[in-house]
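So this first bit is one chain, no partners, the form predicted alone, shown in structure tokens.
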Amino acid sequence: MLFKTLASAVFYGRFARAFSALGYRQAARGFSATPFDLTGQRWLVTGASGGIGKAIALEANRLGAQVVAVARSKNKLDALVSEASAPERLGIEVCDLSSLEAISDWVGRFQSSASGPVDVLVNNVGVLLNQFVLTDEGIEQSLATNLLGPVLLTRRLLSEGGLSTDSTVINVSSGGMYATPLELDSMIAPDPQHFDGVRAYALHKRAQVVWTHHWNSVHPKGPVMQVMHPGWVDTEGVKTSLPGFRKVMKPILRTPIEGADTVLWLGAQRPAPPKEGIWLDRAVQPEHAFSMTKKTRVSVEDLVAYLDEALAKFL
């Protein structure tokens, strides 16, 4: 416990100016005056219903984009509707993020009456669970929403049509990807009993970094996916899962507007990917912190073969 505690302390030390509003603030002090211009762009972001989503739906929206919003409350999707400066350019989608069967089904139907390929996919749904619990397809639900459903969704959405190769897909992680290596086995398979929600939301967001530059690899000519992180947040997901750190950080934690800033910059300004590191606040930053989280005796190609068996069925 000692060890774990200061452990933490280092981490949050390390990242307090860079990850808080203070960070942004600095940062924003470079940016172009310029608004940015959607106009004619159709986006889709997942997780829209609130929090940092539904903060890049809106202001999406705001500056032209056609938007779809993905989510499961169809109760949240209405009010965000409700929200919108051009409400008749915002759609909502209902969809259970976490299930694998529920997002390919859903891909094959919005595809069947979609008018073309979207040039903006957000993945930008995440959850940080405290409880070990399981979907009803046998998977640990975190790992399921975070990691599974984004690849799965990205996948399918591609393969029928949903993306071409002017395409951009921007992945929503998390500085908790510093705290660890990619890992396999531990992540697929956490004890139940002593299950670290913290723990197994690193791991997933540092396995999508690394999932993000093999998909540049492998797709040359696009769709083009990026990967970025908006720092320290204050949102609802942070207040219910996170509610000793948002306690004492919350003075200076970003708003959600501010945390989707890179994002809405990525599909404005479509800047080549980066071979290694990560965005934040319209800057690439390394991926690795910490030399520790260098070593790992799990390949690509080890994350990749996992990726494709578990979603195999769904494809």
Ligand SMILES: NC(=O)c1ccc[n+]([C@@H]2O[C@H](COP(=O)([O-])OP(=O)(O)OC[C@H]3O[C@@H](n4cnc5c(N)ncnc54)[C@H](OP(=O)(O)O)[C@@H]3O)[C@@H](O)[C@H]2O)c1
Contents of the next structure:
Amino acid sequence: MLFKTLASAVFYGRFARAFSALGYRQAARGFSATPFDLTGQRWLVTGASGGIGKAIALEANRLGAQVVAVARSKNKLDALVSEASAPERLGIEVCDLSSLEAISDWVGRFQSSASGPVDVLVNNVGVLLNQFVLTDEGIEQSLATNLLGPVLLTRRLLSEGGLSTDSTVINVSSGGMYATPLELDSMIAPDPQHFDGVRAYALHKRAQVVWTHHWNSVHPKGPVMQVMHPGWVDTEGVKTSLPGFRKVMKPILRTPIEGADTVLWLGAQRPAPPKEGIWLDRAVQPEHAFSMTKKTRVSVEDLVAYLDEALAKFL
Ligand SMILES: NC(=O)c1ccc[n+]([C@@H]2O[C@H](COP(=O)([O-])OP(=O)(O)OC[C@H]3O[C@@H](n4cnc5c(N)ncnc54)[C@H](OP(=O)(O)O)[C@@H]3O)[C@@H](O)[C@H]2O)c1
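Compare with the form predicted alone: the form predicted together with the named molecule:
Next comes the full complex, this chain leading.
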């Protein structure tokens, strides 16, 4: 308990300024004032009915892109269309992205009616769950949503022509990943009796970073994959999953559009992906902040082998 409290104090002390709205607003002083022009681009954004995903979808639409927004709630997606600057360029798709079968079926349907590869895929969907829940496929729900679903979606889109070598995939990770090294056993099979949703989430988000760099090493000609984190953003997800954190931090949480900024910038500017590191506020930051997260007993190959095995039936 004492260790956990101390670890939290170190974590928040280290990141409070950079991850809050203070960090964003400081960084934004150096941003160009020229608006992005996404005219002619096709974007596919997951988890787009609320929070950061909604901000990404609406802003990409406003900046000229054709956007497909994916989430579970048809009502929330309908509301998204009513808020869009150009509703004729905003498509909505209902899919439970924690279900591997649903993703697999959806990609097949989407690709059969698609007019070509998307320019930008934003793997934004992500959840931090405080309860241990298994999906119908027997996978812990946040693992399915945060890691297995996005990996399956990306790989299936690639194999079915939904991504080209010119496409960019943007994975939305989290600064929470700074708390942990890559670990597989506790990520794949968390103890249901002592489930720690914050730790599970950190493990998924660390794995996303490792997977991103691996992807670029095996796809040198593209599609390019980027991994970023949005900082601390005031969203429904934070309100539900981390009510205590939100209560204390609310005055300095970022707005969803501030959290969305680096995704929009990456999609508009298409910088080369770094071999290491994670984007925050349009700049690459180290992917380790504490030496203990560099020490791991598992390798990127172990992670890839796990992903291959877990997704084999759907690839
Ligand atoms: N907010 C932060 O401070 C923060 C910090 C670091 C990283 N992030 C990351 O940023 C991303 C977005 O976070 P957020 O705070 O905006 O989340 P949020 O407010 O909880 O919104 C999540 C979105 O994902 C959708 N969603 C959830 N489960 C889904 C599923 N199984 N299938 C399809 N859609 C699903 C939700 O819509 P439906 O209910 O309609 O499905 C909603 O549109 C996540 O990857 C998160 O880890 C957020």
